[in-house]
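One chain comes next, on its own, written out as structure tokens in the form predicted alone.
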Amino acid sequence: MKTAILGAACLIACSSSAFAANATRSAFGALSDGSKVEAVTLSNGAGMSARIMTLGATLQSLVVPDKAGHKDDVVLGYDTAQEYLSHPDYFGASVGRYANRIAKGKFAIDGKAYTLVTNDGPNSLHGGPKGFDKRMWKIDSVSNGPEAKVVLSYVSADGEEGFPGEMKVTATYSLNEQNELKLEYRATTLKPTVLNLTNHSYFNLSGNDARDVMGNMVTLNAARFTPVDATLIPTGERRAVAGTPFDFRTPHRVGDRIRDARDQQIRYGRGYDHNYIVDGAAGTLRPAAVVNDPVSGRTMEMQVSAPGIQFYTGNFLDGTFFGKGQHSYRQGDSICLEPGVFPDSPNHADFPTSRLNPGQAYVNTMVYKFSVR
């Protein structure tokens, strides 16, 4: 089988004493409509866990120790399942079919024209109304040892959300001792079709929302990136951060310039909402990104597979969402680092391909890294 698009990379409880890295699978809550969501915590001996439930094979929870040993939640959220439907804003979600935007709606596959539906303004966004975060995901398997594991499926079908091709599609969460949490989206599909999968978690490594990320030093392994016009679509050009608010080549502390509205893009994306095109092969796992909050110490490094990245800044957090102990998320309290294909990557021929042909794999991997300095 070929790989294509971006390359490589309880109640049961499922410990053993031989192993400080566990799996425990248990259940959490119910949806309105009675379906059982379910969830996997996976942990490890340094204080690490993450907690990953069924409804939109999501990343519901994720506890890092600061550099004084406290633990904290580094992820927005809500406390129950049925919350990430009431008020959705893909928080920890896994995105897809599409990632990202679709320009009007609209795409072609070999001559065959294809239209989604329109959730963002003109275009489409994420997957449509109900997207891949708003499916029920079925649990595969749990397992525990040098890294604990779950694996979570999803049958997506033909049509559905407008898009060709029945699509299986896989998303593998594990955890090991060196406090490295590794994401892996596999898929194929039995038509031709585009796909953009991507993790949309909203970090805040102060802890969910003890303070916002303006003061967050952000690092960006990234020499270019897509401008966009004002419904946030890529105009096709590829631009140097150089000279620009956008430079994050070195750190930089978030608040720095995200009001400069001397500079078009920022008033666009009200503040930064840009996809990055990450320096290195597209396809093989690098370095990407570093974020680093500078009172808990804690750090995230990030290495990707894929080609661009978007960087968001939580810019349509209004405070009226109300997630975790009652927590009001505003703009400016997350940073998501999205990996991916570019956004209308389907409409841009010189873009890197989102296509996915049958007797393909497409993969996207992704690694988050914690630290303390």
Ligand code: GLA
The other form holds:
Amino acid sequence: MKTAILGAACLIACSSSAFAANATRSAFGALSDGSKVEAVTLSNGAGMSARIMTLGATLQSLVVPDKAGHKDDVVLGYDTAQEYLSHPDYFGASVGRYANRIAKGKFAIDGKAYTLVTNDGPNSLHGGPKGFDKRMWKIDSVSNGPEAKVVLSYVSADGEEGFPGEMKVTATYSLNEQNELKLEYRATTLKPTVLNLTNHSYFNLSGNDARDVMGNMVTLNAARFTPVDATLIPTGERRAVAGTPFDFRTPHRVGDRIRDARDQQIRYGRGYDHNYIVDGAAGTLRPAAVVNDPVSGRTMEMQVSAPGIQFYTGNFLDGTFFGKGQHSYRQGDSICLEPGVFPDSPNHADFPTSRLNPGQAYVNTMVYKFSVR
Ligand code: GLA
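Shown: the form predicted alone; wanted: the form predicted in complex with the named molecule:
All chains and molecules follow, beginning with the one already shown.
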């Protein structure tokens, strides 16, 4: 009620930029074991809204206006929380402890070996079978104002999924009146550990299910990427994108080179499923990617603080999972841009470190700014 009054007052007295963005807390059903799921919807006066649910601190829906003002949900996902557990593909999820792969599920810290469960061929993927995406997060705070904000937290026990050290993690989502959705992951640990926290949203700027993303124009501010082996583990090389289907330094249609199987990396990835080394200094927020859907006009500009960004075109979606509105998701229906350290960093001493020590604060910030062209 308070927020409605604020909005009404602004209609009369304020410019549109003075609208207060709102955060609304609501129930979001229950899992089959009876545990209740909650959601927080962040909305602004410019027509955008983001719904985040406590299961997996997941971005469950993201509504963005197109160039005609039509509002559509631009992220893949499910209508109910239980489906996120029954058919996991990390739709919108907060992924951890280690997003992406760790080779053979093995790494060492200070000479002590750790073994994780392997859940992706020979490798560990996205924190193991029960990663952060499948955990219930707690809502720490919800606030309105120039930006609407929710802070969620999760405490990962020492030894959970094989990782050492109790770790406290927060995910802070905020939406402002400039149509910027900001997401910040923070973590602290009680023992030296490794981590890579990211968000795994699958974007389809056409409005979830209207079209595939082959006609989307993508720009990636990255002169190099990290080539992989057949199991998608980086070889250690940092390869120039120049002259390859991986060069998105100027805008390219996603579909133009995605089937260019003369490049072994396209074969291994079944398309794009690669970590790009974002130009500029890691640790500072800098432009990493732009995605534009020429039909709807929706454009997403991404800024990241992370050293890398995984560009993935939903190559494992095979039409057997039925998402929101009973829509079948297939290869090439979406784009994932997952900012983080490089895959398998714990086993590559010369990659940016994935190690976190007690007393250190881990921060990974990403901003998704929406506009129309
Ligand atoms: C990441 C990986 C992909 C795939 C998806 C989840 O993007 O790079 O290979 O595992 O997650 O399906």
